[in-house]
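We begin with a single chain expressed as structure tokens, specifically the form predicted alone.
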Amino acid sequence: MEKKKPLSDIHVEDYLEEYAGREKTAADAFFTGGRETEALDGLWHYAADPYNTCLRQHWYEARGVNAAGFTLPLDFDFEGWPTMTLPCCWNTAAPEFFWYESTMVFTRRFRYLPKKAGERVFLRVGAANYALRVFLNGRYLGSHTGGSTPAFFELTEALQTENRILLTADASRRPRQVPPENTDWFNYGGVYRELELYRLPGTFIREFFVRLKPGSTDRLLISLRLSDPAEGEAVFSLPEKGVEASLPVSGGTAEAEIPCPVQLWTPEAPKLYDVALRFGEDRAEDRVGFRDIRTEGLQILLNGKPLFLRGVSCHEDAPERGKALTEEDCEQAILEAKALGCNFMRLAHYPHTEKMALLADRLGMLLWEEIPVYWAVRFSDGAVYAEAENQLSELILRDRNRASVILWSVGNENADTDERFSFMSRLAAAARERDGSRLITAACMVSADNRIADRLAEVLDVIGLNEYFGWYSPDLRQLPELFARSRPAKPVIISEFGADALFGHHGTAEDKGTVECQAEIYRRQTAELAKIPCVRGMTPWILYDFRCPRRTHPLQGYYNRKGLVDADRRRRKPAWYVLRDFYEKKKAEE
């Protein structure tokens, strides 16, 4: 990058111009399932930048003494910078970082040698919120935007012996971002998911899709992209069926239909298959599971049986972690939802880490996942736009060789306008593009007369629907109502429904804020959706209580209280055994 004069960044309002153009999109991702990692995970030095002094100085370039010997002041000096670990989130890794929401500079040195001839190194960041930029011995490799999908950069070229790696993430919330600035969650900073480098050959798979054949049971349909449009011949692979199929490779694609009798994937038994592909020098590998989901009617259909999906939401929100979630929280939740009876979960409002799919596909959950379309998106901006689909396509990339899966959602809570259903129409166009084999949803609203009348539902396979009666909307009896007005034509899940509790607080049906208030909209809600045919499943809002700053009632306390279990994971409310109660005897009625 260009030399700068002593000071000179003072003066400069657009320095971000010089990092422009760098981009990592999902046209930047790659497979990497099977593959061998090396973690970049542990200790980096770091610093709060909020001026984003390190991009205007170039203190990546590391220059203390200057081309005639002269030794230049500096304003940082990264070994005598702190620790933090990462993955983390800055605002639950130092009490000083908890509202903190700028740039934080983090810093390390590693060792490198080759162990092949010609091979390819990348770095692959899970998450980071939300601007990221990496820079690899004074060499600025680009950035990525988005908080919540995957973030790849290849190092090759700039590897030395020994490196110092710099990244940058900045997590301030801003109007053309996608969420936007106003959101109802704990913006979390930080570089919150693992860092791991990959070694792959000069060419190599990046994209590697498995599924059923949508409507069989015998016929598995198999993509596969490389890095370059290289021929050749492909192998996949399937062990315990005894598969092993060639595919032949032009252009760096090829696509295959194999017969291979299988025993489909269901949550009561979520059968796994090891799966293999191989070209040339790589090789990927993934676990996965066979199913088919589709609609039918106002049904919902799991490998052709009528499916009623007894779910819950949640948010990405540790006590002490924030959203950097282990294995071991992934594992919690899900246990916790079948303790209640679901056998469906709706991760919001963003995509969750990739743990949760992979341990879905495990136990045997099935999984409602979304974008950050939130609220108030600048629904006419181009740039707004390409941002959400580029979201949404690294997070059907990351997760789309999951049966879990079966619900990509575009967005949440988003007012009708023509600019609105142009840019969501557009998203649910895109997501069937990347992958046909799941349906398509949104979270849409209730109208003001009391219908279920968002446009956005003619293009979509299953209309989500937020409802709060009993609640924001204090009149029950227009539950009932809103269906008799509404009979859609498709299945629809009530995708939210619930009231805000303090666990231990304790009052009247009527008082707000209590359990037993909330248990008892738990109880009307349920008795009142049960007697409507279209509705073919709910996730009530929500899991876990959650961090939220908009929320400052003594009984909220900076937390959205909706929760069937308290903010420490482990104190259940009443209206957690109701919603309990309800789903043993829907699973008795299937």
Ligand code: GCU
Contents of the next structure:
Amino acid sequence: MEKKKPLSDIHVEDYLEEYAGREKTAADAFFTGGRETEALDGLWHYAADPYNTCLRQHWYEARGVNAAGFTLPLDFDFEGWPTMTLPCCWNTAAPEFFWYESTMVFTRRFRYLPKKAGERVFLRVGAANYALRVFLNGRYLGSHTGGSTPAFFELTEALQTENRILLTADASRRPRQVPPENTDWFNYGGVYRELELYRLPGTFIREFFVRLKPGSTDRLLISLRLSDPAEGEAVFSLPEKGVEASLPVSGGTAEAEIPCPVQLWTPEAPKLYDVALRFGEDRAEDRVGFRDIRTEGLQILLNGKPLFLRGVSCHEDAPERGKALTEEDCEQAILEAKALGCNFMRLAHYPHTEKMALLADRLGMLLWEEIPVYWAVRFSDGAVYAEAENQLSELILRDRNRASVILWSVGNENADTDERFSFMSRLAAAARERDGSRLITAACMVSADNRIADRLAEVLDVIGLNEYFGWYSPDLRQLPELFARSRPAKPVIISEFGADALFGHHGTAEDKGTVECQAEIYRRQTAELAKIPCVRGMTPWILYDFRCPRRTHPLQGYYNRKGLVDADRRRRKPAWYVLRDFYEKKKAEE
Ligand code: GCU
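Mind giving me the form predicted together with the named molecule, seeing as the form predicted alone was just shown?
Below is the whole assembly, all chains and molecules, this chain first.
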């Protein structure tokens, strides 16, 4: 990186050009299960940097003197900046940044002492919204885009004993990002999931995928990919079943099918097995459930048995922490869904923290996971497609050992155009190519002439359908009409229905915004949907009220109030009980 003279930056327009070409993607990801980590969480010095002066003036070089040795006036002072505890969303961590949507600079020091000769050291950032850049000891290591999937940076070459690391996180919303500029949720900014150091051997296990062979109950498929095209032998073990299988590795990969009768995982009996994979000095571990999910005609079958997905949608949005959910926040949401009688949750509209799928595996909850191909994505733009596909790959690599995840959703509520059909069909194919063991879906819209006519349904295993009869489409008689006019040949999940209601705001069932109106809509929606054979699940919108800048009515107060529970995650609205009673009946019918 050539050293710039101070102040020369003010005439440079294309200041980002020098940072191009170092994007970190799914290709840089590695399997993290069972590995020792060193947390870089904690106090980081920070400064808001809406003009990207750090990138323009190379603050990360931390140069205080010029070539002639004269002290320079600096516009930054890393140790003089205030501190913020990472991971977090700056919007909730520092009230003065509640509405801030631009760049924040974070920096800290850390000491590194090698443990093993030849070890490779990596930084994994669980998530940063939206564009992250990493600098170590004055060197630019690369960037990652995508606000909800992990980023991996190798530090090895730039490490010293005493280190200064600097991150820039830019939360700007832009039309050519995924999601695009306009969404119906709050744009939390920050480095908001864990920052961890990993020490790995020269050749390490990059991918480890283990699952039940689709359609079987006693054969496992193991897939392994190493960090480089090495040859040798890997060993897969599942101690509880006395399995110790050797996998010949060629060109850095191995695929194996091994006989292993297992107790199948279900939400009611979420059986998990400890598994391990060894290659050379490296060892990866996981706790995995084995189950089969498929469709047959209009049915969704879990382990060969038809099931109805009694679900609810949820965002990542905790009052005090925003998107930076803790394990307790995740458990609270899953237990609240269980109290409703749910066996299923739609994690909308972006990859939630991996804690959700890990907990869902343990507590027994089926999941729909989704990438934020949301509303008006630039479907004709190749770079936007690459961004969407990369987020899909990063999500699948992160969560594909999770039995709880049964559906990958490639998007939500997109207009049915040729460009969109091509873009999302490619995403569906990419998902199948990376993981043949799950169902592919998307949340589609009802057509203008009230039919299920979205062409994307052709390439989905399960049709997600958002319909708001009784709310945005006031005439609830159109709901039975919709299905009388549609003959879907595959299962349908009603991925959204609902109504706004401020907790404690009362009126008649006709008064929009009252809890009585919301409850009446739930009563009529569930009564109608119960009669429709192709509807094999539903995830009403939504479990909790959530922050939403688009919602300014006094009853909303910058919140979307369609929650069954208030944003405080405590106070349940009457519609909560309507859905709970409906699910109790559905469960009794099983
Ligand atoms: C849409 C969209 C949601 C949104 C909801 C609403 O269907 O998918 O993200 O919050 O409707 O209008 O409340």
